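Take a look at this single chain in structure tokens; it is the form predicted alone.
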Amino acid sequence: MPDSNFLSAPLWLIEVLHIVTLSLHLIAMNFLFGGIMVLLFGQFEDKWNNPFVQKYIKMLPNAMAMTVSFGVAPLLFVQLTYPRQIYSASIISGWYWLMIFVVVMIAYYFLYALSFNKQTPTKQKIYLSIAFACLLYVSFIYSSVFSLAEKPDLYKLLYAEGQGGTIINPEIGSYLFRWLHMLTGAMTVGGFCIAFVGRKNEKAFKVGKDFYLWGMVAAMATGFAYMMGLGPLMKPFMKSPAIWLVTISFVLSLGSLHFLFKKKFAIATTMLSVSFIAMIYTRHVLRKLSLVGFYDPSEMTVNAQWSPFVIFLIFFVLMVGTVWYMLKLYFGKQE
């Protein structure tokens, strides 16, 4: 039987690619999911007939496509690094995991229906709410499965109790604030995106900056609650470089808030992006700390298989270039 217990590239390369691709995925996801949250709950004037709201709605199907496209690579890289953990956790919640594909297609359908047809205000709200509920489901299942993957003892016990694939991670306290932090973070970035897209529309800009402000407050509160609930992981976490990344991320987030209010978008975007990547790397460190004593990817044998990586890099660069060109066309000067 062939041995599959190895890494097909150096660990540092896999981790860098994972963080880069996950960052792009989360940016697209926050534009989509966070934007939907702001559209649904923001106080826009004559919301469903508002030209700005309609403009943003028409971008949602493309944002959904980018979210899905950018989401494939980080999922593959994390499965490549933690194959047994991710596989075991997804098997425990197998039916919920498989339903993600169905739910995403439902969300996609309603976003396209909302974009292509001039619906009544009631239908627009219903369609957008259905898409929001679908994405909310996906976010919760991801939080449940990936948090379960960090608890080998728990998923071993759960699998022994039943192999039906219908179990949700029962230790909800260990990932509730993690999930809420993701939701409030999405709302924060969604507010930033609304403010940027609507920068020439004072009312839209105000809605966006208000969501950015209060979303950031909520994200910091839920992030702090999540950190306080780390339990035995708190001590090694405080001794790791990740605590400095959290501090840097906190300071940069506050700085980006200041510059957004001043409409200095280049500086605000740079600070938010660095803060974003710092938080993603922090989460990567926490995964490693939670698996200490169970699994260490650095101990895996490296059996390099460069051809798949070269093919991936070629198509990845082409995809990023295509997305950049699409954004340039959309936000560029139009006659």
The other form holds:
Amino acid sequence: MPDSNFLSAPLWLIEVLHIVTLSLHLIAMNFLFGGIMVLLFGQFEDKWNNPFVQKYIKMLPNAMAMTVSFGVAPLLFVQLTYPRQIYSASIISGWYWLMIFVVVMIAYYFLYALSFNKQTPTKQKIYLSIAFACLLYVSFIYSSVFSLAEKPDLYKLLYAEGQGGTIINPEIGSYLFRWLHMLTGAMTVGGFCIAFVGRKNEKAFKVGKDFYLWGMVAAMATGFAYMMGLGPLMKPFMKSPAIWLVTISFVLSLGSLHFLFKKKFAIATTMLSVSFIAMIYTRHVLRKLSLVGFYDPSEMTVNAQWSPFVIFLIFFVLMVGTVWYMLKLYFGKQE
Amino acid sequence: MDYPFWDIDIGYGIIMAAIAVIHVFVSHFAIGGGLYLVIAETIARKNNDQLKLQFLEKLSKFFVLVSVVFGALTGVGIWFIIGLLNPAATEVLIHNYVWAWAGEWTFFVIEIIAALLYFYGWKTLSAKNHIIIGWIYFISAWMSLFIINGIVTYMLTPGDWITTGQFWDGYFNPTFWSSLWLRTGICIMLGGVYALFVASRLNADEFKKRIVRFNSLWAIGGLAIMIPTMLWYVSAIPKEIVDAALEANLTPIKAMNATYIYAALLAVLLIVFGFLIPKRYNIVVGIVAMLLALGWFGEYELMRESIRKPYVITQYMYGNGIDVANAEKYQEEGLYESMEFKTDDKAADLFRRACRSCHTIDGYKPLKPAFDGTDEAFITQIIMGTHVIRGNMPPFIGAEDEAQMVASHIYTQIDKRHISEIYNLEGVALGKKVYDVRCGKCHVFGGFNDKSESLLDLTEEDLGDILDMAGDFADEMPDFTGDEKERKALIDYIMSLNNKESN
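Output the form predicted in complex with the partner chain next; the form predicted alone has already been displayed.
The next block holds the full complex; its first chain is the one shown before.
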């Protein structure tokens, strides 16, 4: 009988795909989640009647659609390489995990309600806050479950305590800063997005720029705190290539800040993107380090399925081409 | 290979059905609706039919919302659910078919973006570009059906994969093509039924008459594709699977018959309200038609899932996530050895692993009523014989002492009064109950593994002998461990059937 315990492509290939698609997901998520934070907490003039704010609000449901769509692929790839860890941790928190998609649906509802009809200022504020709370929930559960997935001893212990899927990873200290780092990171990139979308609107640009600056400060602080809390992982982390990636992304972030202030968007975006991917790769390295001694995906048998893989690649290129073509049709001149 | 068990009071079957049926309903309708929209739009534009274009624009708003939000999120929901309910099976699917899932994802992305642009583009796009985007939407939606269809059918009929392990052998399996065309028919039918629902809210004028007829034609066309493809699909399922289901488990047969009834009712409704009195196609009729379509789909999925019993992946993995390849090993060395996730209650752990994904003690497919008033020895023997019980269950995959532990775990939770007291029965009625509990799981008079021939027309003494030797008839058949009272009642009951036959 066939053994299903294998990887259907070399590990590095799967990891590249995972990181690429996860980056797309997180960029869309930051546009959405970070954007909502800036809208809620930023100082816009006559906020709920401000045309720029309205314009951004109208983009939110689509950003949500993209966040969800781009999220499917990395979830697939992470389940491929870390099935035991992901399933075990999500079963421990089963109900909270399952509620994610219900909560996302609620957030969707309010974002559509905001973008289809212009609501009164109070309603706008309430609706947007509800969507924000929903996303806050989702982000927290993700941080909680994914950090639990990196602790096989802990999830086994927790299982012995309760099997009903109502346990939340109790070692909050170990992932609080990880979560806050994701939040502040989203806020930072949200600031960037606001500044970019509002590049022709001085006031909006300034709000976005300020969030970019202060968000980055906060993200660096929380990131540093998270790193300090790594404990026994600290040493191997410092010795891994990830520490260089952190350094590079630190420098690039500052660079992108500089160019955003000068409104040089192309170079600012490039620097931000590279630094973004470097951070995602760092996260990936950390997961590997914390699972040392428990599980190493590179020990899995590779049993490559090249023909389906090539077909997937063709489909992938087709997807990029088709989306580009449709956007061209949409934004191009209509005869 | 082992995972924690998510121990919840709601039956797994119910959770799965609730989300899966809604998802397949919405996602098939999203495909059929897409085809309906582009074709109807093309015709309407050609005839410069403004009324119809307005109708289509209105229809597409809700349509896009439903397919983009609801279809996509319930799809993600299914991912979450199967990972929670049957992680082992999900892992098998992902490891073997990750490139298919990934390919499906690329079309999913195109589909979502196309749906949004189509919707926003009614006012801003030229007719030609709008229709192009509509076609891209439909084609990508159908492609994602094409791809996922290979994985869904693989679970029921893995074909040569079971020996070769080759991607394509499992992918283009015996039910691939029939299922694809059947599902395409379903899509078209659902697209029509949905368009009818939107049309049901129109004022009863000439336009309504026209559009209701047009939409009914769609729905009927879909049904017309579904009938031959359904027969094709059923005949493509290997005979062993169908026979086993026919013999032991009424659920898939009942479900299949129900699909025919739903389809017939829907056809009648469409002919009457769609063609004969289209102006009367009001919202109530619209809702009824949607419910019939939903009912059809629910029964179809139930059939597909239940005919696969006892497996989740035919011949490869049992419904409780235990792989067939390891079954013998676990029966010799014990199941507990292989489990990584344990609590301090070994019996409960074994029960979860072996039975809990399909049964609860007291809720969904409950075991308590099946065992109330019996004894531990009986329960143990039933557990050792689950594979011969009516219902197509997996065998107990564990050692004998483990079966005893599971039995004692169940025993502590059942009603321990005498069976006559629990159900308040005496005489022949009590005997019938005793038969149902102690024999009826494996022998139904005039039904599953019927033993009338060996049991009827015997003397009281002969029947007594049979009960004394019960355990010797087969390894799986339990000894008769009831007391004198049960024994007498059971014999009386069987004798009473004699009388009926001879009178």
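Quick caveat, the model's predicted, so the values are computed rather than measured. Numbering follows the first chain given and starts at 1. What we label the rigid core is the largest C-alpha set whose atoms superpose within 1.5 Å from one form to the other.
- Core-aligned CA deviation for residue 11 between the two forms: less than 2 Å.
- Residue displacement note: residue 20 has its CA displaced by under 2 Å between the two forms (rigid core superposed).
- The two forms line up on their rigid core, and residue 315 then has its Cα shifted by 4.7 Å between the two forms.
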